[in-house]
Amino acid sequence: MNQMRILSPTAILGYGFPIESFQEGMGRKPDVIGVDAGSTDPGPYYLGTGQSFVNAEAVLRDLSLLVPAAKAAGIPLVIGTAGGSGAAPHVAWCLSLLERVVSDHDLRLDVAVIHGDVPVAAAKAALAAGRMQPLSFVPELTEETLDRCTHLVAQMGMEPLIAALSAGPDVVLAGRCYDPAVFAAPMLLRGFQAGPALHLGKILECAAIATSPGSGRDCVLGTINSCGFSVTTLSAERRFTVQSVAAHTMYEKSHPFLLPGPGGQLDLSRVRFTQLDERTVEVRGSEFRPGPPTVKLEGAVCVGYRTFCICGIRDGGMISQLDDIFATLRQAVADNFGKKTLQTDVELRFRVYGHNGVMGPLEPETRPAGHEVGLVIDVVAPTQKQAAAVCGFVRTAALHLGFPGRISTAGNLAFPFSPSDVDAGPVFEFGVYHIMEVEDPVSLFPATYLVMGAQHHSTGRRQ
């Protein structure tokens, strides 16, 4: 085949897309529809709890358009990192929504389900054998941390997806994936080179985010051939430009030219970008450097429970003394709950929006600029009860705290909500964020093949 067309409808399944753009894309007769359904960007909470960060009705809306269209066109729909984080409960959740679409549209689908969960025993064996390397700023990994993970997943590369696509399913529903692999795997199955396939996948995974103006909810089309690839928008409101595609090429990278992934790295040092027309850019020169087979492991561990309070401050004298006031409040917590509370048990943060609420200690502007600021009192403790107790104490102490130059004694803080304190539940962190060497990039990711909609029930076989 001289070329292959891949339709990317949206940056993440459930973010939505205009029907007009999608119909325009289907009119270009794509060979496959690919969509990324997750990310670690919203943090480890969703992996830890097994919940999706995208609303079920939003995902159902997108699937209700994508699945019937792909089935009618006779092309596969490939979904990666199902349910947001790609662990077993996320995949099951997304599969249940797919079943609703099958029922609502009276479809029959052959579905390949690929799980991304890693047995803790396998991770421990790799750790003991020295086949586990941490990414930057990750604490040393221990067996105890692995045992504490509520869910442990690995980013599968292209090989498990290629194996599943080889069976000819209507839909591939995969757990945690290396984002570009969802789009690159069908291209490799058709015989195209890994370099341009992965580079095109990196653009398509974010759909129209890489356009000008960018959007997370619009469709784009990628076309690969023997010379390279091109990307084009499907809405007259957007354009791919050399600048937008080149900028997105360097998106989420620690090196300007090298992008590591499962089994090697993408070398973009010789890439050339050419504007073909007002909405289309051609890319040539992408190369893939094979390496040892590896996967990135992600595991979430519960580190406590959060209670927070949102309030505002409009006293210029108080705003000018916030650092001293926070020190006084920390000392009050130590006096009331014990000196070791803030050292070993409780984490207390003050986030001042209008000062350093976004950047924290990295904020270059050291003085608040406005006449008012927003304050978030953020407490994480071993139990929800303890977090609520400390947050309530700090809020009350701050409300009535005296400070030099104070004029009003009615209260220092303004509260937009009542009740003012919110119990946010468990707090997770990435205890595992490591690269694991593997012998076989396929066997770690078992696939199940289902027939959905036949006689109104599903049957399955496992591979």
Contents of the next structure:
Amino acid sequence: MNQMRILSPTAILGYGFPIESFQEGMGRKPDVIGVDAGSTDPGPYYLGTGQSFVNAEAVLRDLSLLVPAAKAAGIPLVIGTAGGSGAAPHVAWCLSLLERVVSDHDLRLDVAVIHGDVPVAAAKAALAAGRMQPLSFVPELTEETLDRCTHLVAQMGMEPLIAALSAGPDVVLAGRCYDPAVFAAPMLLRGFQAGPALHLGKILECAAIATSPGSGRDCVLGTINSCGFSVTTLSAERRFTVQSVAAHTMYEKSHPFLLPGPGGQLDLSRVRFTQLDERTVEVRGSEFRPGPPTVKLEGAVCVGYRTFCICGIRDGGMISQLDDIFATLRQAVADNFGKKTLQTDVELRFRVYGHNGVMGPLEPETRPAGHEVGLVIDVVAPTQKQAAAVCGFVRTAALHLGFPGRISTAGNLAFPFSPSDVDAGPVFEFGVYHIMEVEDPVSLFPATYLVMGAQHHSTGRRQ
Amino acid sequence: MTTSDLNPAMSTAIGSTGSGTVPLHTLADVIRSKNSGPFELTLDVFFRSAEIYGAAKEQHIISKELIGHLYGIDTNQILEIVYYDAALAVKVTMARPASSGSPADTDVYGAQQHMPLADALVYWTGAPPEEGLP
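The form predicted together with the partner chain, contrasted with the form predicted on its own above:
The complete assembly is shown below, putting the previous chain first.
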């Protein structure tokens, strides 16, 4: 039967994988290695600053195993959402690591680089033409927000990846991708159906996170054929079970079986999961419903600078009066820095671990229950200097604050660290998380073709 | 929040351990929360057996009103509640109080917001859940 095997070595490039299971996977003669390198999960900071949320040495370690193995086997390596967020600096960073691997292993590589950045002018034009829709609970988009984005990317679908793979490169290094597309594109290129290809991609993009027991750092193998697909583990300690695959199908999605993506929607309402053997699950009935070509835009804007202080409180009398004490401290900030400080410029938060530090406004418990609480004094201000000034002021004010029934007149807070205050740098938020209608899902994502290594390092044609 | 805040029709289910109610976690293998994008929080409940799932679905033991009460939010902050037969699961997706990683956020991945649901007392007229345990 016509089939295709896809090896997914790890949940995120740089999370690592055991060499044994990778070798086991290569022994199964995969047709392609796919790896997702990104996520919005770590928050907007990384897209905003252009930094990777994965360590460079860790990415180098994974690439130094994946690239030579793929080259030796003569199969493509497809990397999606390079550098974690898939904007230009992230792609350049990942490319520089790839260059080091090429040099260290004396390789010669044909590399297709696909760019995921969207020109702000194109987004503004779409906004003005009514071709931009917010997702649920996302604030309305304005031109001003678009102007404030440090980077603006779109999740590419399968089409740009298929176009790049058609040129036969050794490595495809793509900017921001719809995660399943990284795996589905090579399957579409071979003529397989989009429904099972994207559903298999949805599972493979997280690799062994979808197995039992789960792991962010182990390899899995997917096989697609004309009837559906199967997934199997590559280390004896892990299994795909009907429950683990079904559970992963609805992981981190708004709806359990309708999964919208670029250019259409996966409909998994009629899938059937079957346990084929102890480690393998077969899936049939995954359907794709094509829609108008769309992409999801992501942009992060800087909203201030943070300084925080971590401390603890063991005094029960103080713990019982925290709400009043926080009100007093807010008043002290207003007295010292001006009435409008906390109304306009500066955000001051008291995060009380042991009460509502984890759930904030969603926390149903009304008071701390334990004998001690952790307190994070969190200040976000227009400048780092201002944030540090307010945080330091609140810390000292809280340390020596008198309150009714106080017995510990030497100090109210326990600091685990010196220095106690940490400048955390810029704070971002997602200002853009919108669906943009596009005319051509390929041309928005231009590709560059490079030859790396063996004295052939030069830029080639541009698509 | 106290039981006095409740719609009287719900107070038996949510406010007390009276007969006919069980903690949701006794009916489920997995109860989890996670971001579904930076602006949404999604809760998944995987029931312990097809029988328990069937009864939970038929009795609508998880409603927008229950979720709204447990998390102190308006029901218009909750998307549709959807049961998924293939996974013996129900999914509830709601607005995040603050977008992921923004200044007011408390849980960037959204992975620790499940306990009010896990501890919720829900009406249960099916078989005692212990009998359905693996």
